[in-house]
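Starting off, we have a lone chain in the form predicted alone, written out as structure tokens.
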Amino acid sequence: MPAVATDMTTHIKTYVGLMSGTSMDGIDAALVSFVQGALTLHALRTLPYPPDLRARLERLSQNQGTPDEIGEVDHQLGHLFGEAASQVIESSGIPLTDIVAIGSHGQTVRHQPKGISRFSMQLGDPNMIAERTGITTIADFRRRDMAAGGEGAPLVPAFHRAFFGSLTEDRCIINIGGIANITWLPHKDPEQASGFDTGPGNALMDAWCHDQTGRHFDEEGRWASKGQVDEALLADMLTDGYFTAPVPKSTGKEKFNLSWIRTMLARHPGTSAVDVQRTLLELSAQTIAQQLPTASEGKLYICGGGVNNLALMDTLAAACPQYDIESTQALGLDPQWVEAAAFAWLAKQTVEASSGNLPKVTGARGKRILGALYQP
């Protein structure tokens, strides 16, 4: 496995990945180099949305807009991208001239790979990142892999094998954000690398303790460690067909949402607030440990803003006894971490002419160059 190590002072060229996913609370931005396949995380920042903003993606990603206000949110994405990528480089003190390139995520508020017309919506003007650092931006990763007939997610299992693969055991990366998703590294054939999205993280419980605490989530799980599991209520939840569909697949709020809960619930009258939030965090865990590799051995490592749900963990650790589970520290790469380095990554790729997708992930018809490059 590549070396994977944090240093604050160097004049190597460089990259920036900038990172918002599916819990939209805010703008995670990495500056990284690769030098000899070690990864080194030269300086992180993170920029919080301002409260109205993120009300305002919300109601986009439910189809609640119109398209001034989408035009609107790209441009004032596209400045806050900028900030955050500015922050990043000022703050550890490199050169501009060492920074290569910027690769730029942007804010997912619609994802449908399904269908004729498949398509995946992120904000955030790449054009306004480029004018604002005078550093050339790369962005709109997803469409390049879509044409080819791929789902265009997820991205980041080709970084998981390029940085998590090992030699000696298999590995299953699991990134829990709004939505989750796995990755599977098995060591004897590294070109068999898989991954898929396996439904909801934190989205769903994120949405039911928003409307029922006010709170944008539930801080270790403590909410849901007070309820009680509604087994008629989570076997009616596991019936959702994506959680059986057949790979590749991938998902966002635009399915599993507050409304999602509330059509579930209006088959389930009188389940408590607590008790619905304790069941969420059960599905969440249910549906990784259903859908991950029936392999006899391998080791989980977790990534993501789920890993700080103790209570979530706790569950996935039960539903899935087989396996060993640590975060992807112990790999040497914080796990708050992982997917802004992915997009520096992906935007070394794209500079370097190299692919940045698998085909075995997304469904595409090959390995492609991803991004559009916006210059300065």
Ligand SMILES: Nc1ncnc2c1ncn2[C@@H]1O[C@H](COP(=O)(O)OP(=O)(O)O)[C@@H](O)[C@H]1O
Second form
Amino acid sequence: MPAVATDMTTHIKTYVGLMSGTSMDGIDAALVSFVQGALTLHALRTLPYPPDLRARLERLSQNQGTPDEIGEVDHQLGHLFGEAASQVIESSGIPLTDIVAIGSHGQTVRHQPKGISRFSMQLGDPNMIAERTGITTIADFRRRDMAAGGEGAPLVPAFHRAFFGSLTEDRCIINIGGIANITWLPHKDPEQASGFDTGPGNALMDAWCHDQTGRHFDEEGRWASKGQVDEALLADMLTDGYFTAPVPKSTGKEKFNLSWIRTMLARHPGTSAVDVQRTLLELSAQTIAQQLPTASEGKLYICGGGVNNLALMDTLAAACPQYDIESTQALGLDPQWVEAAAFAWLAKQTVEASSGNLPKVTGARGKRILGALYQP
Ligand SMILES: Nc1ncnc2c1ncn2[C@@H]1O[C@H](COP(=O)(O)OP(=O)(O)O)[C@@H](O)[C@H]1O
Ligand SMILES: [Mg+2]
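So the form predicted alone is up there; where is the form predicted together with the named molecule?
Next comes the full complex, and the chain you just saw is listed first.
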């Protein structure tokens, strides 16, 4: 007589992705499964950073802070990343035994991908995540790629290629976080996928909005919409060498920050605060549009928090009329959760001893298995 299964539940193997980007707004946690190439989001959680931590992170990103501060923030973030993982796991009701691994990006506080002493520093002690959850944790995803000569960034293009590529249409995925990055996915040859950071996404708008109004971001871009583009200021901003630099390239808040804005404004005194905000919005849209591949057709799919800035979306659409624009929701993945899902997938790649980088994107000598593994 055949054995009768008492538990009819299909045990699906899942992964947790933990992400906090250059906006330094908080941790996005996603519990994800990948069954036969199909991605499912099972549970989602966002843990905003407390204001004092955010202020410390901002200072560290401007190279202000002692070794003590770096250590303390690493510890505090390790606690919070562990908490975010625990919360998303608990809310899912999925047993711990069905969670293979946690992929934690950590919080970048400095990213210097060029020069002889190249480094990228992510804080959020992974030991604490493994200890808290009892689940294998993978972290430190960027530095193996850097050791292989790459920039360690951006890493999400490999995920975009795996889940958003098409055999019938050329696609460009635009992730608008603090920094914006694009991934070009030509339909004829997936191996030719490319990508890089275009420069500011929300980072400059957020920095100016916070400085002038105390609010961390401009809701839907409404404040910016009340201003006018200062064409001379915009033209000056567009001369920054980053925008025409060759790939590979990646950047962060150590470059595009309030000081960068102030340096520009010193040459354009008298521009009103609201016009500065509108000009920064235009800068983000123009620099993304200018660096898109010169294809005559194709589709743009947007993800990241910038999708909520409606004025930015309108301006971007106007700046690249040759493209249809949608969010990644049209490809079945909520734009808010693409990056967290990417780090769940990167953890899976590491566990399966598969590579996670695209050398054409990061400039690394070859494909590499990324990340360090922290046992449960
Ligand atoms: N309702 C909104 N209106 C305008 N901008 C928003 C809104 N919601 C989020 N954002 C922008 O998105 C950013 C967060 O996006 P996110 O994808 O988390 O970036 P990162 O990966 O850099 O953390 C915020 O800092 C803000 O600039
Ligand atoms: Mg964020």
